[in-house]
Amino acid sequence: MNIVAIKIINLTKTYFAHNEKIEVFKNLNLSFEYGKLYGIMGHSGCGKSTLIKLIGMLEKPDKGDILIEEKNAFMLDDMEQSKLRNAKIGFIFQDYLLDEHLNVYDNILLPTLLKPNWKSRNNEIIELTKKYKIDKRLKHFPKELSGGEQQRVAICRALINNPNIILADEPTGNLDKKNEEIILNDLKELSKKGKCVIVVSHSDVIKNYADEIIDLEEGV
């Protein structure tokens, strides 16, 4: 039986717009172990993206919990979350949020700063980048790079602490159909390490790979 990485409990989420009220979640009860890769599907505006920031402690529920690794995330303070989310998530994000004013090589070295040991990352990161063919473009600026080499600078930030939950959010949206099974692969054979992977996709693909389909649909 595998360990639970992360439980939700009865979350609710809402929004505001234009004087409406948006019902995103309502008393959502999910669990994710780890060896799973997930696959987070839904239409537009279901919640997806969402649910991988209310994960990642980057917004706070309405109503309800999410433990980490039993640890109760919304009842902690922010130095304890930004504490959690750098030692136990890599996360990819759909518009990669990659510094402009840093270089390949400083982005991906980034998270890896509230490490005692982060002056010594430089062939992890050489590794890395060659595994996702980009270790040529290391001095370069995420502007002069094309979407697809953002995308894979990202993943290489997201997986440079070597953390025990992968969020990706539509990782391979701006990536052709080689590059989308290299990476989709890749993210299986970490889950197959013991990784919990989350991906959030609109695409059939992920059906491929992953152990569990989470199908949202009007917050649940």
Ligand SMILES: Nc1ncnc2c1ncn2[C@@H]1O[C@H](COP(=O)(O)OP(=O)(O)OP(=O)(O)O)[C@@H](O)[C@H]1O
Given for the second form:
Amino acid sequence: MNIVAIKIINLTKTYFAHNEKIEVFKNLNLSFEYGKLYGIMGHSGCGKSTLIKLIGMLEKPDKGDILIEEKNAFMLDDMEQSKLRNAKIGFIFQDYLLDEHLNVYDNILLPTLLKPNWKSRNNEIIELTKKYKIDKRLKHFPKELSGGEQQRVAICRALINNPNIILADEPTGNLDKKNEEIILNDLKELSKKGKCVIVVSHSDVIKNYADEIIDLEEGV
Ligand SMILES: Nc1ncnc2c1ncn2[C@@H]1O[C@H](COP(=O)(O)OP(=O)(O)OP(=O)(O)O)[C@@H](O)[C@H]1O
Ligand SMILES: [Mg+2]
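Given the form predicted on its own, state the structure of the form predicted in complex with the named molecule.
Complete assembly follows, chain above in first position.
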């Protein structure tokens, strides 16, 4: 039995927009362990990105709790949430969310700025960008990159702080098959080294990598 990284307890999430109530989850219970790769599947709009945002404390639930290493995420104030997020979680978003005003190098450096040793991260950035074949584009701004290149920058940025929990929302959505395999292999490798890796995916390929598949259909 591995150590539990994230525990989701009776989570209920509803959006209200344009006079409509969208109940995304009702009493959702899930548990994610270290040392495993989880595939989150389900049709478009079933709540995969919402779940990732809730775990990352970027959204608040209506009811229920999320424990991150036994800390109740929604009992923390904003500052404590930022600290926890920065210390434990790496994000790869569906829509990259790179900072358009920063070049590739600075985008990757950004999550390290809250750390004391951020000035000495140059070698790590070079190594990581070489691995993800984006080292020839360090001075480029996001709009000067292809979709797949932006995605690889987002992956470098998620990994630079060596997070224990990796949340990846369709990390290979814009990549060709070969690059998809490289990234999924890496994420698998990280889970084998003890990280908790959660990957949202539409593609059945994820089934070849995941230790567990969670189908979010019907919000259960
Ligand atoms: N900020 C918001 N306000 C209102 N409704 C929202 C908001 N964000 C998401 N929704 C709705 O909640 C539902 C779940 O959205 P979510 O983005 O989690 O889906 P998803 O499973 O990630 O879909 P996809 O596979 O297309 O990325 C959708 O029906 C969406 O329209
Ligand atoms: Mg989504």
